[in-house]
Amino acid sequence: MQAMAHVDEMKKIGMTEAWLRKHRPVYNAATKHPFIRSIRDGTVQIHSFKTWLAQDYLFVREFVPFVASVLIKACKQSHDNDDVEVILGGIASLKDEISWFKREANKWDIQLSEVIPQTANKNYCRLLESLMSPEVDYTVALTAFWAIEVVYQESFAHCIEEGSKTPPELKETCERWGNEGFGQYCKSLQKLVDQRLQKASDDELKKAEVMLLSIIEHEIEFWNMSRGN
């Protein structure tokens, strides 16, 4: 009778907000990381911020790859036009943000030309390199995308949010991805998620569920490296 409540529950609350609650700690550990705290309560070195935002456009410049792979991925495998129109969203808003990328360094005095990925974006991209091929589901593949994104709008909206004291030269680059827009974005991504999930067998189910795992853990040793860690 618990196992059938909580198999309702999972369908009310969709799939991917039932894993959310269940690893919360370790979401809240990507979201509220102590770099995206640090932004938030005006204390962040500018150097930490400068080495996220030199490795993050490297990390950027392999993502827009990848996305392109969980589109094909859709064309294949999806029956659902929105799909193919959600991620086509995504894929035209990556060329504004590789300029904003460019823009940034440029005020902060970063010579891009000059950057060296280091090991935990070296790791995260080698995920995404893996996730393109055509062997990896694309219920798993678009599991990662959202993810990715999802956990960068919770952490810069934490930094916009009300008696937050974000230091003034920061807040367009939290505005950028803690904004409602960006979320309600998001809020699509995971809807295409939760279709999919809807539809998946046990073993897609576990290995999408692993993957978002993954990408938390990515996203935190991403925080880590910025700070120094």
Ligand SMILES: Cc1ncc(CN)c(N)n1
Given for the second form:
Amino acid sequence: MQAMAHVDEMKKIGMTEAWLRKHRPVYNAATKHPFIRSIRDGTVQIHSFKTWLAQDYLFVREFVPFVASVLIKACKQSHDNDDVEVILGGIASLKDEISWFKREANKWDIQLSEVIPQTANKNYCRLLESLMSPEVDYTVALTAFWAIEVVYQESFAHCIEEGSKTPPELKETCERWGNEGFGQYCKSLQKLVDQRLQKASDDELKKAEVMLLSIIEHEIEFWNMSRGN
Ligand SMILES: Cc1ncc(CN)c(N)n1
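May I ask for the structure of the form predicted together with the named molecule now, the form predicted on its own having been displayed?
What follows is the whole complex; the chain from before opens it.
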């Protein structure tokens, strides 16, 4: 009876939401990481913020080919046009994101050409690279893509919620990922993932859940790097 209730609940809320509930402690460790909390309560060290900014620029450059590889998988494996359009929208906004990083780096006197990727960043980019392989299933790659975006969305939305004391000079950064539009985009991605997961085999489901956890761990390591942990 209890198992039935569990299956019914999964159908109602979708697999991704069920996973987020199941893995809430580790998910919160990413979205409410001490680095994020320090932005939100206004105690962030500016050198930590600058480290994050510089490293994230390098990450986003590697993220572009990864998202392109998800798009290729969608074109080949999805019979649903929604998938291609949502992913294409993500790629289009990355162009603006890269220009924003360059402007922001300028503002903080960061020479982007001199930034060296740190270990956590290299490890994360290595994971992205491995996900680009045609051997990796579309459902697993799409789950990773959604997870990467939603951790940023929730983290930065937390910094602009009522009562936050985010320093004014960091508000624009938080709004970039914490805004309503980015939230809607993450919801669209989540819907695509749930649709794929509904038709997935047990093996694919397991791989996608493991991938979600792996992304969350890499995001935690990425924030740790910004704090110099
Ligand atoms: C590490 C990381 N994760 C996610 C995002 C959001 N695209 C990002 N820019 N950087």
